[in-house]
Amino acid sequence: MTGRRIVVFTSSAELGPALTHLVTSRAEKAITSHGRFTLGLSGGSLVSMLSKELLALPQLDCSKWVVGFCDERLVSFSDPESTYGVYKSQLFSKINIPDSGILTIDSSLPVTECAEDYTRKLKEAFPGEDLPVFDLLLLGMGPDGHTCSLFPDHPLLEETKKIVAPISDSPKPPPQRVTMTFPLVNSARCVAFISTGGSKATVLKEVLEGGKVSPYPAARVVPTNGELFWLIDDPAAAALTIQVERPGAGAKL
């Protein structure tokens, strides 16, 4: 890992533009380096924040973007729980990303086959790479410290061979999902957590200031050769005592 940066903003409104700059700057760097930008997305509050900020950019060009999902719920794309479905309505339908650049699950398959199928899609999208290396993964963290669909005390935390795994007993509904595993997450060139709100403050302190052996899945995200950002707001950072960055409005990451 090239270093962990904990960047605190006064509010989500201040955090949003900084996140957008991170995405667009890494996209520009990736396209210059290897002709495309590979991005892994998560759901939750990130969808509306990212969509709003990206759509406000006057000359956004996503024609060379390839987008996957850090986890996905095994529901139809029309279901409000579908991460792809929400992104499609709020973002994808309004930008020039090609359909071939959006890597979706096949929600008609049983969960184990769905995970195997998504593994195949990722490997096809990253030819020649045993472990697909995304340019940027955007992650969230639940109040229990979970990230992707990797939950505390779940056997999937110890998965080392699969890059995408099925889960049929998610403690958070819906129970059936597919998720990236730690080997895939930690291979990324850059990982950014976005965590806002006071409900995250206690667990965020444990994740960021706890010991080396942490029960929280989010603490296991340590990119092997990549950057790690924590982009958080003041309420989420309320319990932190470690040194953080406070760049203010207009931050460029």
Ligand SMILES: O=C1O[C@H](COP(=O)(O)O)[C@@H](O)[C@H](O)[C@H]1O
Contents of the next structure:
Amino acid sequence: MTGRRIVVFTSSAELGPALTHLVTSRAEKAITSHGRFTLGLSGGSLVSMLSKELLALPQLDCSKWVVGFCDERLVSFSDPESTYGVYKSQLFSKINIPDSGILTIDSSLPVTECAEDYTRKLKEAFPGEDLPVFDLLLLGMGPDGHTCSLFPDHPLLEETKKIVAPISDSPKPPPQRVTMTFPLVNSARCVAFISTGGSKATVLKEVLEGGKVSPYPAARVVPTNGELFWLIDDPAAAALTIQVERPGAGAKL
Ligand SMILES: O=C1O[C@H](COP(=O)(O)O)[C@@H](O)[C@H](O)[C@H]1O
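Now show the form predicted in complex with the named molecule, given that the preceding structure was the form predicted alone.
Below, the chain from earlier opens the complete complex, with every other chain and molecule after it.
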């Protein structure tokens, strides 16, 4: 890892533009270096914040973006729980990302086959890479410390071979999902957690200030060679006692 940066903003309104700067700056760097920008998206509260902020930019060219999902719920795309479905209505339908640049699951498959199919799609999208290296992964963290669909005490936390795994007993509904595993997450060039709201304060302290061996999945995200950001707001940061950055509005990460 190239060093963890914990960056605190007074509110989500201040955090939003810093998030879009992170996305657009890493996109520009990736496209200059290897001709495309590979982005992994999470669901939950991230969807509306990211969509609103990206759509507020005066210019956004996504023609060279390839988007995958850090996890996805096994429901039809028209279901409000479908992460792809909500991104499609809130973001993808309003930007110039080609359909071929969006790597979706096949939600008609049983969960194990769905994870195998998604693994194949990712491997095809990253030819020659045993472990696909995403330019940027945007992660959320639940109040129980889960990230992607990697939940506390679940055997999937120990997965070392698969890059994408099925889960059929997710404690947070819906129960059937597919998720990136730690080997894939930790191979990314840059990983950013976005965590806002007071419901995350207690677990955030445990994750960021706890010891090296943590029961919280989010604490196990430690990119091998990449950057790690925690972008959080004051309510989420309320219990922290470690040193953090407070760059204010207009932060360029
Ligand atoms: O179920 C999920 O939860 C996490 C956290 O969501 P949040 O609403 O608490 O931010 C999310 O990152 C993940 O993609 C999603 O499937």
